[in-house]
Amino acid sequence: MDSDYRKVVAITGSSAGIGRDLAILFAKRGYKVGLLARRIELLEQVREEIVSKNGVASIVECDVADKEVVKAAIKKIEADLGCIDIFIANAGVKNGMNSSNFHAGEASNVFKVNVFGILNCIDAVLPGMLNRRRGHIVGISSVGAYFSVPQDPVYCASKAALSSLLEGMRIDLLPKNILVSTICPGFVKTEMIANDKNPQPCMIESDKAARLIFKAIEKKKKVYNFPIRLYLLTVILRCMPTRMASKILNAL
């Protein structure tokens, strides 16, 4: 790893799951790392586990919905560990909310931290990257941006936003050596998708995962798919009529 470069990473929703197994990755590699979620006591366990194995990390609770506390969470791991040079977008949630049980507010719950979450982070993050014209920001999207789900229609949408978003930004930022990466998974063996009753196929578990995505950040992967069964089968159901696509569906 080059000592100047990506040598401090912070990660939001970094308390269980894919952001956990991800800064403990990355503190076994050698980087300074920044945690960042809602629940503190279990950030504290994270920030134990790297500490005991000679890692660095540094703690803030943050939830990213509020844009003052993500401003202000930002400033603390800087303060901490140094620039950041690795921004992970990782935190986000998932109701299960299908067309039968839609409900406005629900919905815009979802895309507050999916969507306008990593807006805040970015407004956060960006400005300094900028002043040093170097960084890497890398969003965690999912395939079901591709085809939406009708078990799931708002999280695949907001996962839309999302990658729509980071697609833009990756072509203006790239003349500031500013690199954007979209992460998107499948089904991961989470705590989010615990109680979840429909189906999922593919599915990884979250260590897994969480290496798989090392990987593409280290290649510096402008997009990263996967399982990539999963990725081409979203875009099959794209691509076919509507009760050929509902009937596959229904059969998983």
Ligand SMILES: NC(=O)c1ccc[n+]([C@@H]2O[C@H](COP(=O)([O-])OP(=O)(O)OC[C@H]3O[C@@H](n4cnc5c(N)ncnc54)[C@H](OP(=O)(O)O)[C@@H]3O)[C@@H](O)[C@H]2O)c1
Second form
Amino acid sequence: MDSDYRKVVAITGSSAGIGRDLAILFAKRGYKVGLLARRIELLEQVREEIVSKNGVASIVECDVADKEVVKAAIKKIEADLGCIDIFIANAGVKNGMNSSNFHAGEASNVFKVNVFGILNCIDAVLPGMLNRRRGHIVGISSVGAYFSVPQDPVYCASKAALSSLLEGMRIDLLPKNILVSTICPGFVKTEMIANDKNPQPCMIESDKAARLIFKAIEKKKKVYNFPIRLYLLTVILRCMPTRMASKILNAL
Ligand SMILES: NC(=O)c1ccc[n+]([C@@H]2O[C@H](COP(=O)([O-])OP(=O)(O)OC[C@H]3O[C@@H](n4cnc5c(N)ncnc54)[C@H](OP(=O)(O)O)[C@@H]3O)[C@@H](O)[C@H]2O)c1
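Now that we've seen the form predicted on its own, could you pull up the form predicted in complex with this ligand?
Full assembly next; the chain just shown is listed first.
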């Protein structure tokens, strides 16, 4: 590989929030960036920001819940930028559904994006990585994967499914020289949690989250949980009797 080789990173959900900040950061660090999301006008703004700083980016409108659309989107990114070295499955949704407003149809909408959307993405990028015997798949999960909070059990369940999927794939793909990283953020100040009335302890800004995630990806961490205090709280809550965990959650 020649010394001016610029790696290609593709990021789903890069029209806003963490994905957007990650895209700008990767471009700043010399990567060619493939941007995927549904809101094309926002992707165009991110692309313009990257290009104005001499970066390279390609955008494609993509709903990760649609398998064929994802396949075509990955093809376009690879045609524009070259083979994908790092794929970041970041697109996600949260609907604040708990047991008092439970609705199976709504729950399945969350799983369509947070779980099946990621399966669709892996389906589209993995064959190429296997052929090249090289690649890095990163999934943006959540500390909610470790402890499901009563305000958002469906969202947390979708993230637990994602973390579990990535854990098994990591071991399976290691001999094939494909890395798999699971990133578990705590609360990050983005559109996703802007209207949340629930407590959001240890919240951090999205650009800071992007910097921490970037470092973890460069260090090829298998799992990265942050902020550490919130992660430790989820581990402790998990071991506690339910009433005690409930008291602690109410006191936050
Ligand atoms: N914010 C937090 O506190 C927090 C904590 C832990 C984990 N996370 C995870 O971090 C990731 C990014 O979240 P965020 O906080 O940056 O949220 P955000 O600001 O709401 O951004 C979500 C991104 O996902 C995209 N998206 C949603 N549905 C999509 C679909 N069907 N197809 C393609 N793209 C889709 C959105 O773009 P379009 O609407 O343009 O499609 C947007 O770019 C998510 O996986 C989230 O679960 C967030």
